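As a starting point, one isolated chain is supplied in structure tokens, in the form predicted on its own.
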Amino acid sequence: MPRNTPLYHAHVGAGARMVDFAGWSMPLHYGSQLAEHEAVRTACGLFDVSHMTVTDFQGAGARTLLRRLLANDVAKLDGCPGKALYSCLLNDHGGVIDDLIVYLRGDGTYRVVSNAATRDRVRPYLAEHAAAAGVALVPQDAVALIAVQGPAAVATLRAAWGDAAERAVALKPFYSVEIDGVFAGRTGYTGEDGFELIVGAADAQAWWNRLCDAGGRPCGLGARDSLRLEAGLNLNGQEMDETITPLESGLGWTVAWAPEDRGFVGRPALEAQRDAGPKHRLTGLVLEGRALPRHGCDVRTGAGEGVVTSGGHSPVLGQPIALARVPAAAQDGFHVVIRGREIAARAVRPPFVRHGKVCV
């Protein structure tokens, strides 16, 4: 049986189709995908994300655990409490475990949050690694998650929330505040401005109540892959994974190289791909005609064989896109294999749509 996340009976109330998502009951839609993801690009879309994971790093370790652990540097975090930092969790080959946020409190400790899909396998791992540092790892899964996104997020959370609410929309992007037991990042996974908020699962009813209330529109994850796959934002499983670094999935820029003395899980493997090059690349793509790309269709180039990583229709551009692995040397001559059809695409690099404006 899939497990039910606090707001789990406020979706069933409002009539979500619900789907079993990573062992999570969640809303796919509340009627109409579309009218939900143009919500989000044009005024202010509510996702139920409780069904991330939490976990909480507490101890004199826990610094020295985070840079040894993640392919990004969590130094970057000293001396700036609130700020949050995107990286990978990566193996001894270099593949991608998780991606993830981690968050530095003003307590000192470290907050992250992961992946719903990768749960069984990161808290573990996590927890492994960080008995034997002596650092106190603390699972908080009595919360709730409530990404509050889009243009009109910034005037939702102030209407929902009154004078609270300005010290949440005074944050740059990628920075926390806490609350009144309110955890509030400027932080998402639309392309569009917002927030995400970890309150306590006692109060997510309350609290998702008021933000309706406030013109925010109920948004399941139909909406959330369309707009993700607009922002060119990955996806674990499908961008990326255990056997695909981040070099090759578009993710480069979140390995911190430097200083050259950091020991990181994979850094090896990863070295070592860097100096050879890598095999691959992901790309976005625009196709023509109507015909819907998909995960695992065939993209033939001139340079060989790649694949669609993900793949649907934009809402916004009105045309079919893709994220795909293509050879590091493909330039051009795009084709998509669609059931049996090849389909000319062009080459662009994401996002294909940012704050509600097209970028290819």
The other form holds:
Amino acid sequence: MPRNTPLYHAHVGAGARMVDFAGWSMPLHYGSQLAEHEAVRTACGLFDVSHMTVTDFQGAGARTLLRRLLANDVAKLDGCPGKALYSCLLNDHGGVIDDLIVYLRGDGTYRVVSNAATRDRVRPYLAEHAAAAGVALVPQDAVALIAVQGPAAVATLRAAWGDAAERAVALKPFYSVEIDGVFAGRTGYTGEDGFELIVGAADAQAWWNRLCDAGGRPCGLGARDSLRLEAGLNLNGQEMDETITPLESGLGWTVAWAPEDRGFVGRPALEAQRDAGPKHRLTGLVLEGRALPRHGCDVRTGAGEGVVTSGGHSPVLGQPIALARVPAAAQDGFHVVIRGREIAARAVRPPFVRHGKVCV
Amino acid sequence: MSEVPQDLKYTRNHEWVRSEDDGTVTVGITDHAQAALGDLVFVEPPEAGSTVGADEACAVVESVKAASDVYAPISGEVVEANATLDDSPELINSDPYGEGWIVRLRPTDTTELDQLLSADDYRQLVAEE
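Can I get the form predicted in complex with the partner chain as well, since the one above is the form predicted on its own?
Whole complex next, starting from this chain.
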């Protein structure tokens, strides 16, 4: 039996088509994925992302532990309470176990939000390292996560939360604040302005109702995927996995090489790959015609074969787009093989769309 | 519940078939199928004049979620594909049994039509899924 989030009944009641995702029963859409996508690009959409994994780290050794476990450096958060950092969690070979966001909280503890699909791999891994370092790992499982995304996210949050919203609205991107037991981050996965709220499970339904009444449109995992693809954002398990490094998946910028004496899991393997030159890189593709590239489609280039890691229809471009892992040296001659036919594609640098505007 | 018009024939692959007065048959995908696929964004039509065998893939419909073959319910010659779908594939979502039709075929052997499911049979098939 799949697990239900605290908002399960709200979804079913709203007529959502529910699907099993990583062991959770989640809304795929509430009638039209395209209309939900449009709402986020032009107004405000709401996403139940309570399937994500929230884990807190407390204790004097938490900073040292996370500096060793994460490829990005939580020292960048020092002195900036509320600030967030995106990072990969690597294995010894430099492969990506998961990607996550770590927040430095006002009380000096750390909060990590990682993926749903990797929960059973990541939680025990983190727990083992935390125990060895004497750091308290506190799973936050009695919570709901609600993403409020789109150009009208600020107005929606204000209408739903009243005066208390002002401290959240004042946040710069990638900062967070805690107000009356609600954790609000100026973060998201859509390429639009917005917030991600962590609220107690018991308050989830009331929050969802208030945000809907304030004009937020419920959006499912379908729109979440097409929005993040347009935004050029990676999805763990598609763009990267434990056999793919950040350097091969467009995430080199998230690896903190300095200071050189910071040892972190996967560093030796990554350094070797960096020095030899990665064999692959991630690129964006815009395809001719209308046929849609899908995960796993072959890519042909002037410098060898690649593969589509994510693909689909871009509602904003009105064209098929993809992220693809291609030979590092590939410059031209990009074609995607769809149902046996080679479809010409233009290589572009993601994002495809940001803040509602086409960028490619 | 999805709509299943009584006057049409159906396939196990979720196509519907309507016999026209001129001896051709019109084919589309059912309301149940379009709902399962989600928003349609592209239809790859067959070429007029080509021939297809029963249960052969004759078109592809792509939704935001996945690509699906549309199978020819019977053998025949492609008379016409619905050109309106080139620019408006969403008609399959909004009007699956009307403006969202996909292809018109001239049957090679009209007795193949007798093998298709009735509306009642198809309703039962959907209920069992």
